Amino acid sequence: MTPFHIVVCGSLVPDPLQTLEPTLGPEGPGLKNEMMLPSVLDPWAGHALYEAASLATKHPESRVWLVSLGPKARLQQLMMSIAQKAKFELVAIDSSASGFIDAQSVARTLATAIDEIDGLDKNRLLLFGGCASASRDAGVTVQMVGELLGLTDQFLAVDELEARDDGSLRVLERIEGGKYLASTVRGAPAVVAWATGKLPEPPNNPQVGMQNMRTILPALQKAKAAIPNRNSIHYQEVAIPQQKRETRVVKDMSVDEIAREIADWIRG
């Protein structure tokens, strides 16, 4: 079987159970008390990481790197929780994890870090990431990283990837109408942006965690600082969307009348 070099782009996001209040500060928009908010691994990036680890176990001599961009101290806290989930090598970038940073700036930073990975064979490269993000939901970051690395075979919103014995890849990609587009590519290199995948979150494995921490801590110490470009996008205001509810109770209306009234309300 062909061994792969799998690079997963994924970082921390604020715990969705917390109340997130945007605020506009002197350095641009952010979240109120952002550094104090508990963090979790981005859900879509988590799917990508677990799929990458599963694929690597089926193909001996494969390697998995997790490239994470975020504040070094918070990345260390995050790694303490996910190091036991899957085997990977960390590439840490000390930078802001704010969701208000331009995706293009993030993509350039990630592509530069991937280019500098020691021992990475781009002929075997599978670039994994989420098709979206809980913070930077531009939906284009992974695609732009792939373009910057010269990877033109790209698959978005993937739920299943099968690596065959001849090195080819069969990909099931979400399209409209709840259907899948089945594609076959000759093999690596390729970009795969994951939707939900097929695998559940793996249980904690203390042995895997101990192996990972031997490389995670040195990687965090060597994390290079990156200053994102905040000048490419200008925000005039950031605020929580206002909730508005208008309720009427009407009997004996036809479906056409209901639809017409809803359409008129939207136009208004």
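All of these numbers come straight from a predicted model, not from anything done at the bench. Numbering follows the first chain given and starts at 1. What we label the rigid core is the largest C-alpha set whose atoms superpose within 1.5 Å from one form to the other. First, how it differs from the form predicted together with the partner chain.
Once both forms are fitted on their rigid core, the CA atom of Ser254 lies 2 Å or more apart between these two forms.
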Given for the second form:
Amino acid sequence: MTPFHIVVCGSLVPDPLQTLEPTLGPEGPGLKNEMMLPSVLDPWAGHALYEAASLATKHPESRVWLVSLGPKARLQQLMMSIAQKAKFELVAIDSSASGFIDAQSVARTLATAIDEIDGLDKNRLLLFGGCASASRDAGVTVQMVGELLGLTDQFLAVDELEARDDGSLRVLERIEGGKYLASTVRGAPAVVAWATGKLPEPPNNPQVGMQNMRTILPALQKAKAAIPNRNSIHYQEVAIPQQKRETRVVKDMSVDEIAREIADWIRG
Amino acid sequence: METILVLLHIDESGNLPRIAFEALGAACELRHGGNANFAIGIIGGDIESAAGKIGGCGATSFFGVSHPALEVSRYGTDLAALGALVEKVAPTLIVAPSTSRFARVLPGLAVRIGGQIDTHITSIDPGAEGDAVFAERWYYRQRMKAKFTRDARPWILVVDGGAFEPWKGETGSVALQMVSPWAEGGPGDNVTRTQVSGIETGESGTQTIRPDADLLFVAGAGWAKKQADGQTHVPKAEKLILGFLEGAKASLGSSKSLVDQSSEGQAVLTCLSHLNQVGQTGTTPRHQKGLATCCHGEEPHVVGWRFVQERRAVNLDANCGWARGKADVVYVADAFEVVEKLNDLLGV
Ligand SMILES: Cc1cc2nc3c(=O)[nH]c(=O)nc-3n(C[C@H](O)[C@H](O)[C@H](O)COP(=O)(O)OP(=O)(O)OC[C@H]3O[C@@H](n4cnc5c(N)ncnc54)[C@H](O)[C@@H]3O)c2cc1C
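Requested next: the structure of the form predicted together with the partner chain (the form predicted alone having been shown above).
Following is the full complex, with the preceding chain placed first.
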């Protein structure tokens, strides 16, 4: 079996249970108290990481790198919560993780960082990431990184990847109407932007955490700072539209009446 | 003056998907009454008849890349074809529909043509002629909306489904000018390492996702929880839900908690998979109406309802999230009883 060199692009996003409030300053939009908001690993990138770790265990001598672009101090916090989940080597880039920064600027920084990874064999490269982030949610970054690295086999919103004995990879991508497009690529290199995948979140494994910490701390120390390009997009307005509804709470209708009212509403 | 190029592809049946007409509608908004240069570019296998369907859209020219290699959706060949169209037209603005095929390839196209790209566009403000074009989209998974512009060109605007009025107009034969991205022998080995084997239905067996349905029916974790009698009733829940979907011709959505149960090995509704999940880490479907059942209405779930216009919920808990300004009506009742009765009324 061929070992893979899997590079997962993934960073932090605000915890989805937090209330977010936009601000518009001279530097462009941001979030109120952005640096204080609790954050989590971007969910779809998380699935990509777990799939990468699982694939690597099935293909001995494979390596997994997690390339993360975000404010260094917050990346360090994030590592506390994910280091025990999957084995990886961290490549950290100290920059803003704001969803308002142009994806292409982020993609260029990521591509450069990946190019510079010591020991990365591009012929074995599987570029992983989430199919969209929970911040910018544009669904474009991983493909751009792939294109910048010259990878012409790309898959988006993947739920299943099967690495076959002959080196080929069979991939299922989500398409319209709850269906999948099935394709087979002859082998690495390829770009795989994951949707949910098939694996549950792995339980914490302290041993994995200890191993990871050996590379995480130095990686954070030598994280290069990248200045995002904030000039390509000009924001005129960012707002949370007023969305609160006047909810009618129906407590004392019989089941028959409720069903009739809903049926009329459906038909109406 | 802008030069607008609308990029389209045909689907497996050889037709333009509905969202193609919406992208065309969006592009027409940019034309300032017809002053801009306006071209159409279509890729696919046999594209002549699809081009004819939009013959009356007022485009100044129609270009196409037709090749058996484009009968399937594949990054390498799609990128080569779209790149050739862009090179031919040299547009400043490119408008395209957010299909799964284009969502995969257009970011790479932006890199290759040295352009900019924005996706999930829900509204375009063309401004007065000569003014900046503004676009709108959501950030942080449908939690806030921004209006923005870009100076650099070419600028690719990928429009979301259901956000623009579809173009309607005369069909008519068009002088389709074919463009070839490849030399005589067709696409090379470097772009055909991927072989597409076809479309498969989701693992849930029954096709429950119907993007065109008026109604979205969302099942929450309550359906698989212990009920008043201290027992779970998963098979009954499944029967009621499938019956309702059939009777109401609804599409089936789910909360994360319910679909996650399958990976956690609990008794599950076999009609559901992660593809049904609505919310922060699921989909944001567009339907006129939505009925949430046994679902608490927590924020990470409800952000997926952004484009569901009328919302009702059935929940045993009068204080569930839906009651806090997220639904129009919350019926405090047992969903098993309500859906059973509803199915009678719907003739299931
Ligand atoms: C990073 C992250 C991402 C997330 N992404 C998503 C997402 O994309 N989508 C999503 O849905 N969630 C998401 N969540 C989870 C979300 O926060 C909630 O945990 C989840 O939506 C709860 O699902 P539920 O309402 O079905 O279940 P529960 O919270 O368990 O609610 C069950 C409900 O069923 C009701 N009930 C039980 N029996 C009956 C009955 N007989 N009749 C009527 N009502 C009944 C109960 O009153 C209760 O309100 C995410 C969370 C995180 C942290």
